[in-house]
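One chain comes next, on its own, written out as structure tokens in the form predicted on its own.
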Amino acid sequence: MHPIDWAIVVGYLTWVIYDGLKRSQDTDAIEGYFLARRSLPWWAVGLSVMATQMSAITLVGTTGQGYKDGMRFVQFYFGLPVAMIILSVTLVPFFYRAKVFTAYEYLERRFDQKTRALAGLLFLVSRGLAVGVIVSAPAVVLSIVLGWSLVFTALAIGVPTTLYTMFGGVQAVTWTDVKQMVVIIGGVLATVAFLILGLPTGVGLGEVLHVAGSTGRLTTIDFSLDLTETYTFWSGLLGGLFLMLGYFGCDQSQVQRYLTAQSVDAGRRALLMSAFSKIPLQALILLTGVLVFTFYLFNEPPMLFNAVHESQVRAGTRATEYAGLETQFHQAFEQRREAAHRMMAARRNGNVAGMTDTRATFTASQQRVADIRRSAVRLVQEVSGDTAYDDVNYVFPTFITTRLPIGLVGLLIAAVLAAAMSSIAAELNALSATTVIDFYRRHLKPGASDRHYLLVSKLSTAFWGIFAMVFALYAANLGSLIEVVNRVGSYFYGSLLGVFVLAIAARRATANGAFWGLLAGMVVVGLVEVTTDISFIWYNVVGTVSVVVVGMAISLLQPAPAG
């Protein structure tokens, strides 16, 4: 990067970290630190729930996804606002009443302490392996913009991350929050109209949409029934609901969100602050990756996004075998391009006749420069051993650093860098609290000070810290991390929702119903995942359900004992 994009991202992130400790205030004890006493506003509240969601992989992950399959993946959140309106009335003010420092917290009070503990080490288990994925985004983009390997990358991000959580406090975490969502709002506005303003000359936004449409990157709705599909109205409306319940209403991560609000009424507004302005931010980010799609139909774009794994393969003995692929890829861009302008041309005309051939005829090659690329992913996972590997989460980082203009390049990277940190450091956040409230203060030392506890915190930051950052390696290499990071929660979110479910909803629900159940709900998503071929997004639905089910089923065969 150039020296002035280096000013930039040093500069954005002094700042960050030096104002984040600066806000840091009650933190000598355990409510300051985990909740902040419960005193900040709503609006601070709701942009830290939507950073939280909306960390590295966001600008990484999902703007490759709007790349490779356009639009349809902003259907994973049509349930959403009616999951936040829901637990806008039921949970926030339920855990806010209970005065509770994590949601499992309050199980033990409804049933008893295996049923938090089992809830509590579920979310560990599922944030944990998340968060790991949240360090692989950015480790992504900087391996690179810098030549660094993953693993150099994984550590750079997540050490003075893991740090800075220890010393903030939940205070730092939100305020940071706060910056985090301007500067990648501005980043990206500021990446769409770069997009906009580079098209040729004479190619105007409406006929490069045109074209993206003919692929199918336009398309927003599906309404096939299809369960092995995940991203189609239905599975959004009603897999994303249950999977939006169980993450907003179960997760630590969030709950301690909306915890820290000054009042049930602000909790609420943090709440529907996201519900109704996460889906417009989210469809403008995928469009930014379909713009970025139109950007390479007129500038040729490097069969393989991977400098890395491209430098393997050339040095490889297949590299003949790449530079054939190579020849045959200039060349179907060349004929892509020109399919284009002809579409374009005869759109602009109005050849009805004409526009149907040559929509065809862009389709074919467009089809034919996706087959090549396809081509040259397998190469390079034969050549590495990696049959994992997916080209996907290389696309936007690929395209920051070699297409965007100076200054520009700085304030994407420095946007990156800094959902992740925020996110990284909400997450770490969470789980030290899970971790010594629901765990150590809980089962190993009741009793102790606040001054014992806020050191065990930290030391449980540190620990978590490390875990993610191990973690991170292996993760990046999934495929497409946006959808990595909700698989890896579907796995668990239906059966917390469960056993919630069963907590508030389910008066006749015993200890014993609501910890089998939540065993149960984990087998049965489990099955279902090796057994069937339907999408991850339904999981959340087997899930809840199952505990439901089998929880209620044994509540009624063995009632709680008398008094």
Given for the second form:
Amino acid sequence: MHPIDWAIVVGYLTWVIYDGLKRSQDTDAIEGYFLARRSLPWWAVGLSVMATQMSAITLVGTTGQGYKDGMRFVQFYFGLPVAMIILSVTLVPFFYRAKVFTAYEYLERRFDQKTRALAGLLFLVSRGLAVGVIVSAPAVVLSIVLGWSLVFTALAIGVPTTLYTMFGGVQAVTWTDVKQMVVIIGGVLATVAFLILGLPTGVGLGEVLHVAGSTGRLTTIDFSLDLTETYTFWSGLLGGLFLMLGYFGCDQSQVQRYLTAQSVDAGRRALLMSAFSKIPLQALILLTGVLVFTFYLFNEPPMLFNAVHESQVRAGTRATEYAGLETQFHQAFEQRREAAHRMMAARRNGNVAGMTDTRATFTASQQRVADIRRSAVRLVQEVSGDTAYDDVNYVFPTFITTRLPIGLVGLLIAAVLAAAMSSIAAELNALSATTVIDFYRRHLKPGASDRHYLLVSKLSTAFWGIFAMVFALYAANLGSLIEVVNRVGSYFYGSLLGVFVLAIAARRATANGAFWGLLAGMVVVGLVEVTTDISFIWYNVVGTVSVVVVGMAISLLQPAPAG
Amino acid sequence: MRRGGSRFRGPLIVRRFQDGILPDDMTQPTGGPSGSQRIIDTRGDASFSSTYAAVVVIEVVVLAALWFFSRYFSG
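Could I see the form predicted in complex with the partner chain next, after the form predicted on its own?
So here's everything in the complex, that chain up top.
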């Protein structure tokens, strides 16, 4: 990286730490530390909600997905706006007026201590591991792309975030989130501008989009009813609805965001900000990935985007085979570039027959490029023994560091760091809140002073920050573990949503019904995963329905709750 | 205004929230920290009806735009 880019990255990190630590002046009590004394404006909370959801995995992975598969991933978010309306009507006023610190605290009021403890424990286990992955995933990618050591990269992400979250509490989390969202959106828009302005002379944006469209990359809606397919209109609308209800309604890292708002209405507005903007924003990020694809139509891309794996193969016994693939790749790229130019020329000239022919030639040449890349990936898998290897997450960072001009590289690296830090900070604050409010204050030391809880909260944040960094280094070498962590999340959201449905919508539901229903829901999701091929997005529906059915069945066998 | 007869009031669960008729056993503590106040309070809901409608309308418009975008450039 150029010194100017380094200066931008270091300046960004310094600014974030300074700004976060500055907020510690307003955090002298536990309500201020976790809830900002319910004083934050809706727009700041709204941006924080969005920043929390957008991790570095989202930013880097989504652009990579746009490059490789196109925009179909946008369907994943189709259920989000309706979920936000439902939550605005139900859980936002519910939690806000209950004056709770955590979502799980409410479960004790409605059911009993064991249901609260189980829900809190599930959150701590699943999100505690997930925050390690949120540190690990970008650290692995950035360390390879930038040539930094993994430990240094994980520390560069984790230490500043832990520091400002520990001392500044939720105020620091929220206000740095606001600035980080500006950096992220600014970085994405600057990249889009660079990609559009960098098109070859005489080539228009519409023309390259037609070329990208011929490969299916601009397909945004798929109405198929295939339950094994993750990204369809129906899975996004229904499965996504349950997923988003679970995530925004039952995950403390999001619930805590809107509990900091000035009023119930401010909390609602904060969520509705995502309802209005999430799908367009996600479409923009995916389109950025598609535009990177169009950029590489005219500028030869590396055959593989992970340089470390590539050099591993080059240094091994199958280097000749790899070199042969590279020669084929270069020829295939030239043919594809030529075919893209011909296709655009035919469209420009209004040559309808030519358009059909050139389109067929282009898609064949694109297929050839994709086949050679697939062979190279397979070769890496065989040489490295990493059967899950896929370089989709390396596409965008490699593009940033090798193609963007000085200054923009620094801004985009800062944007990736911002995306990682904003999610991590919210998770750390939420993990600390659940640890202290749902366990320490409830079970270990009830009735202590506010000052004591504040100290324990800061120590708890530090603990989770250190845990995340240590686990990140461990997780970096265990690809399958990352998958396990993500699956635990899928078990968790749907089942927990089911418990909250029982809590607020079924007056006949009992504490035992909720507790055993929650366990049963997770078991059912596990069975569905083992015995069927349906996409994980449907697990949330399965979990919610199972908890409600089992929970109500058990409740009906018991005496009705008093009251 | 909140009880406006012509206003769409949604399915049962939404009406229960709007009317604040959830029973006290759902809003009272059962052994944990105190929280005896009524927590279903719908003040402000009415002013959001148009915002909720706008969310739905804009989602439909965005999905339609995505569909046309996809059809136009993929065709």
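Take the two forms, superpose them, and find the largest set of C-alpha atoms that agree within 1.5 Å; that set is the rigid core. Because the structure is a prediction, the values reported are computed rather than measured. Positions refer to the first chain, counted from 1.
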Next item on the list: Inspect the rigid-core superposition and answer whether the C-alpha of I221 shifts by 2 angstroms or more between these two forms.
Entry: no
Notebook entry, point to check: Is R451 among the residues whose Cα moves by 2 Å or more between these two forms after superposition of the rigid core?
Noted result: yes
Check: Taking the rigid core as the reference frame, is the Cα of F298 displaced by 2 Å or more between these two forms?
Finding: no
